[in-house]
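The chain below stands alone and is given in structure tokens; this is the form predicted alone.
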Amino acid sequence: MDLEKLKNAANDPIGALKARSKESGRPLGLAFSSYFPLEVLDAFDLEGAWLPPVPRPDYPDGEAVLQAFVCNCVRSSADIILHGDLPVGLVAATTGCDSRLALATVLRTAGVGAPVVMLRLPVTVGNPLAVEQGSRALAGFCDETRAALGRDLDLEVLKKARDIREKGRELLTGLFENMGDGGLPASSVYTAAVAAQVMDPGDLIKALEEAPRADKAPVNGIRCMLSGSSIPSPRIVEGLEAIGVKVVADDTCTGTRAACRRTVKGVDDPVRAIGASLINRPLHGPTMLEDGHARIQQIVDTAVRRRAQAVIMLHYKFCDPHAFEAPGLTEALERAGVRSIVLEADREPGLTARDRTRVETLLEAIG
């Protein structure tokens, strides 16, 4: 793995996506959730990338348009694209959080400079109807990104760009899967994560493949699992591991819930397939509402087999879905035997020393 290319993107995404379009001509279709399919963008003659919340100690912009309430997670997104120093040519929101859902709205009033196009999901997941509305969901996405852009979906492109980004995924699943016993730090793992949300994906894809080189040494710790939204920077899962955490397992946005999607098979028309792919992958984010508690018992099942001793629950502050679970999560880790703690994240981009100090705590007792 090229970990030096990886993180130079990591730790720079914005100079990461300025350098993308300035090599292509392309402009940027940007999108906030990894629920969006990127292959979509790249189809519309677009460099299509997650934008990652870029920790910084103030978002003048965002700041100038939001209420104080919302996440770090909008709250950068929307500084990002009203500053105007990325070349964009579409911005794609998605339905999700209230956040989420009202940033379109604030985008278009704030008076960007490119369309603002919505993904409406179904909010249910599990069911064959709500398969059938993320299909229409991607579908009429693509009738009104058409409409605002003046130029239609390349569908032989579309085809390219869905296998070339599944692979990418394919091997980022493959990371997380052997991380910490026998394969990449985490550190590594999750540089590589963010670095896929702004590369181009053919160039992520050669940044992957490459040989491993000195980032294959060992990490000693307590066995935890990292749960809940966005990884803020890999420095956060730097500052776990210098504290003796050995992270073996994951269940963020930025990690597995983002790598685990797969195209349906067996359907002609690829933006169908791509929709029903949206809502057909293995694992959701508490956003989405699936029977019983589905999603408690896989991260719980998950930290079982990985082995792992504790759950480090990374919330945002102001990140309602992930609160409202927590409680639920904690109750069932405690009766598997997992300990488990929640850490606030919010502009820093690594731990701070509150957070320090209480992850060494959880160590010690576990010990």
Second form
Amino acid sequence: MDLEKLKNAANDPIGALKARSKESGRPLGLAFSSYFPLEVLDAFDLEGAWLPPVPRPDYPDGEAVLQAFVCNCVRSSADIILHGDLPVGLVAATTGCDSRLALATVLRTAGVGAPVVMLRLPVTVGNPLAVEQGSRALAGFCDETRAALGRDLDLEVLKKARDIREKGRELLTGLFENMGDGGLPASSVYTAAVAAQVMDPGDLIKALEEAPRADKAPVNGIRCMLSGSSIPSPRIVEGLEAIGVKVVADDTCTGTRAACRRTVKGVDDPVRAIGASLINRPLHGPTMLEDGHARIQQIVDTAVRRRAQAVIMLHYKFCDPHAFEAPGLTEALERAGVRSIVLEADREPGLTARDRTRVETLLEAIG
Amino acid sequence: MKRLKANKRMAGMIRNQVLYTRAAKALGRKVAWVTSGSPVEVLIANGIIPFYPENHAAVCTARGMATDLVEASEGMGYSRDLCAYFRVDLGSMDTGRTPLGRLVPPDLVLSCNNICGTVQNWFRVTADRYNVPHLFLDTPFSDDAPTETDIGYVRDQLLELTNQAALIAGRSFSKKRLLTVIRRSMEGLRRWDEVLKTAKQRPAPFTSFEAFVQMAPIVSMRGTRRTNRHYLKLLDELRTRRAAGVFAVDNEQARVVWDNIAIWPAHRELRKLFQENNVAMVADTYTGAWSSTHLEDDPEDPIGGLARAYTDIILNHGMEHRIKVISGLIQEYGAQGFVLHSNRSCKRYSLGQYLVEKEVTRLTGAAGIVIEADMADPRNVNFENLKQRLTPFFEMIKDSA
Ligand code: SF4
Ligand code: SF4
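Can you give me the structure for the form predicted in complex with the partner chain, which would complement the form predicted alone we have just seen?
The complete assembly is shown below, putting the previous chain first.
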């Protein structure tokens, strides 16, 4: 695996996006959520990417339009886009949480020099009405984008992009499956996952396929699972490894949740198939309402299967969906004999001193 | 202004609503805890009695119980950054403390995301706690108006939901009963709209401070005869007051429009501050959400009408829509200014208000101000700061009146 390329993209995602657009001559199609199928943006002749949160102390453009009580994913995205130095051709917003909704409508009202089109997904899963609505929602998104850009989606490009992006997701899923145990250390896996959000899909596959090799010795430590929103930077994982955490399982928006989607087979219309796959995916985030406690059970099962001794919930401050699930998840993990801790990420790229101490205390307690 | 007689009557109605749920339960009827934007008509038509935790949280806050209750929820691991209505309500569930005596536990809960994403999680927590079914209506967000596809999706869900409710209630669905309830709701909404519109008169006999209190029946007893009677009486009372020269604010000198939920922990002080400054808060986007709910009594397709009405709700639309609504209210009610309550508890309602302020001023010429507070968590409300921000604003708009 060409870790250098991945590292460069993960450490400077904005630089990587600029370079990618410059090289191809195409503007960027930027999405904010791993629920957004980037292949659709590729097929509209855009460089499709998920805009990752970029941790910084200040966001002058974002803070001018959004109050302080918003998660840093949304604050950072607003800031980057409103700053105006990225060549953006389309902003692909997605429903989900209230903050993400606000982001879409703020950007549109502020005027960002590019169309802002929203993919309005259902929030329920596990029922046929929602799957159908997912397909319709994506078709609606394509119609609006067509009208906004004045050009059509290229179906042939869509099919190719669908396959290549799916391959990328499969490779990433494989990395997460083996993370820590014989596979790469977590910091390298998360480097790949963050890079995957912004890299050209073909380049990503090449980088992932090139002779896999770890750039560092396997990490020894207490086996833990990481759960939560977007990983702001691989530095946070490096910080955890440095104090003796061996991350062996994942449930994050950047990681397995982004990588898990597989296109629904047996549906002729590729847009419908992709739309259905957004709702039919095996892992969902907490913005979706599932029957029973499927998501919590999945996290507990994964933690147990991967023999994790603790789950580190890495939540953004002001992220309501994750904050809602934390007490129930903590309880469910406790019942399964797995400890847990909630860390609140905000503007910092790495672990804060306070969080480091809290994790160290947890590790000591585990022994 | 002397207290409205309707306030006392309404307090009685809220107490009676709890007694009513107890009596209904004793008679074997089902009780549902529901969100304020839920299509309760389908429950009522099935003989299910609705109870509104949001309203209950507002009552707990107005009675000064919020701090203890939110702290109880935080003690259970829920973040201080979550909606305070949720935290108050959960605190009440956990401690059993409520100003309304003993609450009747739900047989089911019904939530609908037309007001925010919080409620889907809040009501799931409630359903888990009481081990009851959670019925959920997913209403797609839209910029300005729902599409026919959206309406179709909501209609399909509502059909399922109506059947589920009938099953839980042990009844069979009756279109006739549903239409009767819808018509009662429509009458209530019309009367509520008339009540709010009295504030167009100059000076205003009624302001949003009163509306925030008087909205309880339309939110939590919609579709009932007692609500409709209550608003008829309120309209009468307002007419009588006006004839006697009694107005909401003495010597009214300026008018403002309010955006967002009331600041319950400082409701009285703020009302006094507005009165002392001779400023009338003549309209708001919150209480008006119910008067602008367009129910239809389509005899062929009552469910379709409900789907349309409950999807087309102000909080289910984007900021452009809100800008239009506030600008429209400013014009309709002749306001010189508008106050945007940046409510830390409610992201759906609040995020992006800086832009709303700019745009509304650009469109209407009215002056705007964003004030930071919280509808229910007293720890996020500082009346002295609010006073310091609002007093010069009032002077400015009075000059421009
Ligand atoms: S889910 Fe949480 S972290 Fe993600 S955008 Fe919403 S509030 Fe932010
Ligand atoms: S206050 Fe806001 S977040 Fe809370 S329940 Fe109401 S609409 Fe939802």
